[in-house]
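The chain below stands alone and is given in C-alpha cells; this is the form predicted on its own.
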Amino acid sequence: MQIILATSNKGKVKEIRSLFEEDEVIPFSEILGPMEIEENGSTFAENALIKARTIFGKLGRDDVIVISDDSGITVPALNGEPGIYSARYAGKGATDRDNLNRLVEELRKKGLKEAPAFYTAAIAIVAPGAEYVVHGWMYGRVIDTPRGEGGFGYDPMFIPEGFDQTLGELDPAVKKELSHRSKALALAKPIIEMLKARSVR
C-alpha cells in the first residue's frame, strides 16, 4: 500500500520518509495538487484528523494509507501560546522565520529571556475503515535569541532537557532521536504495519 502524506510541509515530508524508507511515501500534492485544508479542530488530534479524512476522502482509493501530522509548540508563560497556530502564528501565509520573530516579541514583551516549552506531535492515520491517532511529546525551554541554521520552524529557539544547544544547532542524528515527531511516528509505525499486513489478505 502507498503510504500517502497530508502534509506539503518539506521538512516534514524529509523526516517521515526517513522513518518509512522502505515504504513508498508521497505527498498528497504530488497527486492532488495543492490545496488549502481549513484546519479548525481545538485539539492537535482533530486538526490532524480533519487533514488525514479529507485527502483519504479526496483520493477515494482503499490501497492507501494516509498519514497526517499536526503539531506545534506551547510556552505555558504564553497562556499557551502559539500551540495549534503554531503554523500560522504570525498570521495566514507566514513564513518559519516570521512566526519564530513572533514567539521571540512575545517573549520579550513579557521580559523573558527564556521559558518552559514543549512540542506536541499528533499523527492520524487514515485507512478503508480504521482511523488513529497518536502523540508524542519533547520538552525543553525557548529562548530569545535563536542560534543555528538547522531544522525547521521554531528549532532555532528551543532548547531539548539536558542540551545546552537548539534543535537548529543539534546534530541532525540527535534530533531525530529527540524528536516528538519521531516519538509520535514510533507509535504509529506498528499500526500502519498491521494496516498493511490486514490488506494483504
Contents of the next structure:
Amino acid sequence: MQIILATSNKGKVKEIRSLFEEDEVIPFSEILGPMEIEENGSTFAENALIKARTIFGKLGRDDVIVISDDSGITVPALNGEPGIYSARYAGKGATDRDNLNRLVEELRKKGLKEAPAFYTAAIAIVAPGAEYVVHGWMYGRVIDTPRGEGGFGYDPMFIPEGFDQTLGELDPAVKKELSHRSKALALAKPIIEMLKARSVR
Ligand code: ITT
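Having seen the form predicted on its own, could you now give me the structure of the form predicted in complex with inosine 5'-triphosphate?
Next comes the full complex, this chain leading.
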C-alpha cells in the first residue's frame, strides 16, 4: 500500500519521510497537483481529519493510506496564540517568516523576552473504512530574538526543554528525536502497520 501525504508543507514532507525510511511516502501533489484545502475545524484533530479525508476522497482508491499533519505552536502567555492559527498568524497567505515575525512582535508587545511554549502535531490516518488521529507534543520556550536557519516555521525562535539553542541552531537529529511530529508518528506507525497487514490477502 502506498502512503500518501496530505500536506503541501515541504518541511513536514522532509521530516515525515525521514521517519518512514522503509516506506514509499508520496506527497499528494505529485498525484493530484497543487490544491488548497479549507481548514475550518476548531481543533488540530479536526483539521488533520479534514485534510486526510479530502485527499482520500479525491484519490478515490482503496489501495492507499493517507496521512495528514495539522500542527502549530501554543504560547500560554499569549492566551494560547497562535495555536491552530499558526500557519495564518500574520494573515492569509503569510510566509513562515511573516508568522515568526508576528510572534516575535506579540512577545515584545507584552515585554516578554521569552515565554513557555509547546508544539502540537495531530496526525490523521485515513484508509478504506478506517480513520484515526494521534497526537504528539514538544515543550520548551520561545524567544524574541530568532537564531539559526535550520528546521522550518517557528523553529528559529523555539528552544526545546533541556537545551540552550533553538531548533534553528540544533542538529536536525535533536528535533527528529524530540519533536511533536516524531512522537505522533511513533503512535501512527502501529496503526499503519495494521492497515498494511489488513490489506494483504
Ligand atoms: P499543510 O496544511 O499543507 O500540511 P501548513 O503549513 O498549512 O501545511 P498547518 O496548517 O498544520 O500546515 O500549519 C502548521 C503551522 O505551524 C505552520 O505555520 C508551521 O510553520 C508551524 N509548524 C508546525 N510544525 C512545526 C515545526 O515542526 N517547526 C516549526 N513550525 C512548525
